[in-house]
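The data below hold one chain only, encoded as structure tokens and taken in the form predicted alone.
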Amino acid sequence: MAEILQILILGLALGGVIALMGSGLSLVFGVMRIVNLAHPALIIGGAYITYLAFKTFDIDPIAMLPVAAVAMAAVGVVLYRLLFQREAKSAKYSEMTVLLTFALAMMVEGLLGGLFTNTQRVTSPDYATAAFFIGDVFIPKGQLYAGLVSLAIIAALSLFLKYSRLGYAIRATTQNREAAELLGVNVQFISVLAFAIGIGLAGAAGSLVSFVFSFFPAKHWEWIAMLMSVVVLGGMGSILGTVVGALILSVVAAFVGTWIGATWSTLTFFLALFIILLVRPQGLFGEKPEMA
């Protein structure tokens, strides 16, 4: 019971990081239908901010959390009218944005590399590889102040999607953007601030990352499945799903990482990305489309 217990916190408080690493996916996604395969890559740059920060000048990644998600929202303004604005009506939009940024993935790697070459970097605060002791189960307090932060930030953007009246026109434009913009919703500003939040959670998520995971430029190829299997679990565009979804499949993976192997717990991940679009395309939250 207490190895159960053990797996289970520990995948939880994973579950938690992935959940806030998906959530700009699944926000942007929503908004705009831009499938951003670049935004592994983003969270790494959010993670070498915080990196600079923690080397350079000690200051604690947690701490650096605020301004790590301004500086990548700052980035994905630039991004999107630079890159997106100009096509956001074209019929084949979803389709162009995955080639798009997968451009932009390889680019950002790229610039990165050059900064700081491909050698693996990890920020190493106290807490990083301290623990806390009930009885035989042990909870690392990096990986519980990663989960418990990633939750509350996530808690924070559903409230204000809920009860804002940003939070208002972001979800009208997610449910119908052509019905939003009738309703004198502007559209143009709600989609440059939504993929502002998208990308400034991937900045926050990269001050988490930068603890729990060591990280290098080519890294995001690793995180895009896990990331994407994620998203489509959940349903595309649900950050409910996104949590939901993130919590199931690292407590699965943490299981069977422990169970059968590290390797197979990878696999997790893609099994259920595979899975789901086989059987309910639409995940666990989204809407299934409506059949011409």
The other form holds:
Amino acid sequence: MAEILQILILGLALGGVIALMGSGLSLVFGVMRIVNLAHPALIIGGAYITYLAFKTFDIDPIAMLPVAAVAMAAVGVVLYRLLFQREAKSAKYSEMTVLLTFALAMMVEGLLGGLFTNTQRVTSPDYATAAFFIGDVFIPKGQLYAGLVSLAIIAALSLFLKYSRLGYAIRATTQNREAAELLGVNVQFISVLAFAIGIGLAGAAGSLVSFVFSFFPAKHWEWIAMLMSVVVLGGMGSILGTVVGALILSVVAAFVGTWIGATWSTLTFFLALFIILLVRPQGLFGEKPEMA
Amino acid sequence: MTKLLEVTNITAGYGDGPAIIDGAQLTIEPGKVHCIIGPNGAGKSTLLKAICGMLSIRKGDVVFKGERLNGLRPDQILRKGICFVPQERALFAKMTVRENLRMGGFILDDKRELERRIDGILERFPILRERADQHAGTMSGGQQQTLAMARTLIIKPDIVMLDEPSLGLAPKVVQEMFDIMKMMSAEGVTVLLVEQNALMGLKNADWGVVLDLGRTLFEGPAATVLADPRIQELYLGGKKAA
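Here we have the form predicted alone; I need the corresponding form predicted together with the partner chain.
Next comes the full complex, and the chain you just saw is listed first.
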């Protein structure tokens, strides 16, 4: 029983971080239909910002989170203006963004590799290696903090989307871009804003990831498959779906990793992706393609 | 004649494609219901999309209250007082009726006033009040069209443009849509209607416009358009007005 509880706690804590990693990807797809394969590479960008601040000025990774988020959001604005805005009305926009963001991921990887080399990095605040103990169950402080901060950010994002004026505009643009425009929403501005928020979330996730996982520039290839599985399971464009998808898959992966073997743990995500696409391509909270 | 909106010889089309309307003109008088009729492909919907800024105008002018609208975005044109309800009704399927109405007043800055107007709309349309917390995508076609039309009233627009409001609706429901349209007109809202059911559209309108091959062929009082034997033959399937 204690073992099950232990695995469940570890899976949920990690799931929170993965949910934050995927939520930006989901938001950007929902509003702009951009399949951002470069999202995890930008998460790594946020992780390096945090790493630099930690190594140089001994700034706590969680304290650096707002800085990394804002810095990456600014990068998002530049990227959107440079790469995506011009083609936004193209009929093949989503397909084009797959290729475009693939190239972007390679460029970001190359840039980070040039700046930081391919050595594995990790930030190591005190809590990253400490744990709480409740009886026989231990809760790693690093994963717990990262998971809780992630869920708090997602909760704040959800409240913003649900109740604020800009949140209404983002949700409306996600559901029906043309209708939103006809009701007075400046969809170009909303697209830039949503992209900036999405990449800002990548930056925030990068700060947390920096002490949960070791990272290096090419690590993003491993993460994109995991994040796509999470987002597809939840339903592309659904933040709630991303959270539920991340928690489910992380817990399942934790059980698989413990009971079958760590090698098989990653396979959980790939297998889930295949099964979801075959059985329920719209995911848990997504719309059926024909209803769109 | 007082002009609220004047469209002068405009040319417009989709992207870099050929012009769908070329030489269309229109004069809209305040408070009246104007109905544009014409065969499929005449450019009726394209004309409305050009007026509301969804398509760029290549030639000609759209002037509203003396101000040129060419080159403005749809959200900027809405703020001038022109609302457009496209054929697909432009609802947010996963938002509730109340949230859809809230989006209808997106350009209003005063939140309290917005909520007051939403309550007013729900009071006037009992079917929407009953379903205020229901997702729009789960309602019937008639209820969705009612919501789409009622939503335009939130910002108290000068002109509401309706593209085929009767499309896909049962005959009984169609009459309800025309009743809502007349109610709008009675409240001083100018209506510009595109209607495939030309006979019904003209019967409910004050002014008729015949569009064919992207240009305006004829415009005049709806009763005159209805009574014209050539128009009856060409555009009303030979049906005479009752």
